[in-house]
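Below, in structure tokens: the form predicted on its own, a single chain.
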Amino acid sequence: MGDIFKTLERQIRAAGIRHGVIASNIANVDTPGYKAKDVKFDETLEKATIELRKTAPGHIGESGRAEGGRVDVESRPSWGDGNNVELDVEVAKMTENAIFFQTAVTLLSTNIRMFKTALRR
């Protein structure tokens, strides 16, 4: 299979990451002392997914691929508890996340079929 399905994999896994991240934070939104935790997608996507070709010598770093993806403690104050966790930004954060995943999940169906339709012909 074609390197488009070994990304459109890592997405779906690292959306599923993020998805575990953002669970546990809105669990312990109560939960005096917890810090908000988030995965820097950015990161993980550029090192799940994109190999880079460089197209002049200082384009990228000598490895020719992009480094990341962690998860991060969030910065913002915290409640008078020491809990940091706001319940509405982590539901947006949910809420991109998952259209993020089934956009994901929509293309790499697509590219199934596409192949199917390739085989069959």
Given for the second form:
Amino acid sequence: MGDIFKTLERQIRAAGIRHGVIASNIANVDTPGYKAKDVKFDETLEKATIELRKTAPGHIGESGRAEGGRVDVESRPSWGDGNNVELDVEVAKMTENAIFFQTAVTLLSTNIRMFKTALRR
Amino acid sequence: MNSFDVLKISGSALEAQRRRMNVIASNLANAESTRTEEGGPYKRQDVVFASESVGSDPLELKGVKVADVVPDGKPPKTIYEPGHPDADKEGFVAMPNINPIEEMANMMMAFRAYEASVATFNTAKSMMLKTLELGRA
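Having seen the form predicted on its own, could you give me the form predicted together with the partner chain?
Shown next: the complete complex, the earlier chain at its head.
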């Protein structure tokens, strides 16, 4: 039961980090030479979830693995000034990331509520 | 990453785009100015953006700042207007090297970038407030 908390905590932290990276891209939309970055954390999170399903209790929940994943430079071609930020792409990513975040927070608060209910019995 | 860094990043973008807007406003306002303190017609100004590190961040997230405001090197536009008080002997006047359409296009771009950073700021804010509500009720 505690592991779901850990997974969701990782998701929330990862979404926070990704939002920072997207904010940095949007801020630098007009900075010559700036290269857009993105966080690749989906695979790592997926691995963590799969492990949660298949492993026996006690083997799971090592922390510090999926915390943010890798920060990669986007390989999009750049404009004449060496900047490869696409404003619409970044705003779309931001919305997607915010929904991902909302989902994790909602799941986490539901879990907390369930715990509270159980404690009240 | 400090959770407040993202607000600083968006804030720096708002400041930089607002300063760019000031420069554009100044260019548009002076599109017809033939006299300046340093003599000659007004010269178009342009901003130079540079990314700037925010806080002590291992991810090296970057904010943005206006590194410099530089004059545009384009030569002044000369128009034939013999009646103008600043016309030379042949009747030509040196006008500022400003194309209002170019300035308007830049203004739209500054506005869109500003808008996007406001959206980023608001998203970050609502994410933070959402986490504060965890465990309540």
